[in-house]
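Let's start with one chain on its own, the form predicted alone, as structure tokens.
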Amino acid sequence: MAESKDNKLAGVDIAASLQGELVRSDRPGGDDFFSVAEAALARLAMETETNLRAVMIACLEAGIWPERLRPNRGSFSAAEQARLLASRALIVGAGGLGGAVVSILARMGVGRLTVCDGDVFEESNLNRQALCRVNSLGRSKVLAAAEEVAAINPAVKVRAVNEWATAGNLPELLAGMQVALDCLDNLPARYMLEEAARAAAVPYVHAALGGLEGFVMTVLPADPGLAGLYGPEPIAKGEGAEGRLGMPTPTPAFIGALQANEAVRVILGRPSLGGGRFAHVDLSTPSLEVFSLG
């Protein structure tokens, strides 16, 4: 289930609260609202002894947009961002995928991302990875990751597992999230991901590429998943299309927003790339297509 305000909030007028720190937006036909900044916002967790995230949700319960999020404001309702901040999301893969997603999760305001992955960033790693740098060269994924969160949002809260997903951790990772995310590069541990995704009841968003060209699938607990798409067995980790089409810098970048876009659409109950469907990228043309299996 995803988290609730905080009950230190409980009772507390937020409007009140934040009285002179409030900017009203002005919108032809009466649609106005307001808006506030973080400053203010860290004042009042500070004052009530909790925290950014949960001050943010109980403004949006109040219809006050945090300024940071306002932007998202007409694509969303307020209940749905404050839905996006209570909810977990599960990220298995920090690498050109996982990066360009934990970015976007972030910046969108999900409110609490565990991150898996034991490999380092390596020199190769440098023209697509969203998290690498020069001087991170040789550093664990997952806490480059930590490290770009709290620069980006510090309402969202990161748990770094700097070690390999398995059988054995998985469901540990997997529970309570409202979605996981298959950010991997090798089929066994895809299909690993989906069997527990699928066990612990877990919407499972699969995306995968090579050269300029990629898939993103939404797996729901009825959904045909991987074996409709690859087949009923997992290919042994041999040189895949990365290794055979190469990994320009567009395209974990585009699958990555796809991958995230589908992410938030689950966790807010919308539409999604669920039921046998899945989109094939090609950013040589480039063209964007939807199919269903079978």
Contents of the next structure:
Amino acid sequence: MAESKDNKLAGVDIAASLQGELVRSDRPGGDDFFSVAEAALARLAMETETNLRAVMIACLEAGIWPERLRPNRGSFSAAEQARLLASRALIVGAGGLGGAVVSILARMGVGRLTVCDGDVFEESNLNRQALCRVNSLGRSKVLAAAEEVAAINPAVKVRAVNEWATAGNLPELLAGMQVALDCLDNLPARYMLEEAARAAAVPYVHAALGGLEGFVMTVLPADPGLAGLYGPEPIAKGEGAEGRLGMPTPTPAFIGALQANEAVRVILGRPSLGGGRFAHVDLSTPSLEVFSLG
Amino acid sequence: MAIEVKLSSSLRAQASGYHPLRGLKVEPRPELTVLELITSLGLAPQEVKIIVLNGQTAARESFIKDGDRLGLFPAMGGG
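Now show me the form predicted in complex with the partner chain, since the one above was the form predicted alone.
Now the full complex is given, and it begins with the chain already shown.
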């Protein structure tokens, strides 16, 4: 268990262990702080027989910023960053939205990601799916996600589930999650995820797009959710606006960024688009408006 | 005054000459419902899945009046 590994750091004086490796940033107004390079963190992880993620958490709890996360400082406290590293998020779908979300959450330092998708990449994914490259055509989307996370941030642990999300496997996938992200490509599957998330009392962030527009809505367990937005019954795959207007390149990148940001806010308990509100994004005008479910 | 109507994505092609930035200005008659307005604009009612009236989702039976802001959206499921 990672938790028992974390405990090995409990009695360790992090600042003393990293002495000589800490870099002081002099900031105006007495806001000085220390940061530390990843090589020193990796060494400490080996010495303490823990892992990079556990060492990063211990550093942040001591007010020391891993150099890779230093630019998050100012917008996020060390305690919040540590909390993100200790958190679990489930990403359902590793296509356009999922590809954007996986990379953002890995860079953000959300510590444990489970990515679920039974699909493989095909040529028509190349226009918008960040994990899809010419040499990944025909390959599993979730394996590509795991490789991407490892290449971006080895402190983040990934569980790649090479299966379609179903009412059967979602309860197990949702167990212990702080948040789930709906990165699916059709409304029936989204309604199924919502039902499972509600049953597991896991907040989730819905996102969907068609053409240059999209919606993002954070659904807390007591919120009206998708029925409040689209009505009680989902329409079939491809019958939404995406069937006519496609899924052009910029849309999932933008909507996925907004969705990942919401997931981070949910984890940290910051105000989010939960409570029966949703955002509509239109990249053609461009505009972003937030509405309420009536 | 008038009702300001904005159409989203695939609904725009159904209203000839629609301009996304300007939207539409509609002079309401008394007791006009959202559904009647949708029909009068030439939109297919079954394709309007989300109705936002003055910032809040509303039913198609809702009455609309001078000064209201109405947004009409299709469902979106892509990802």
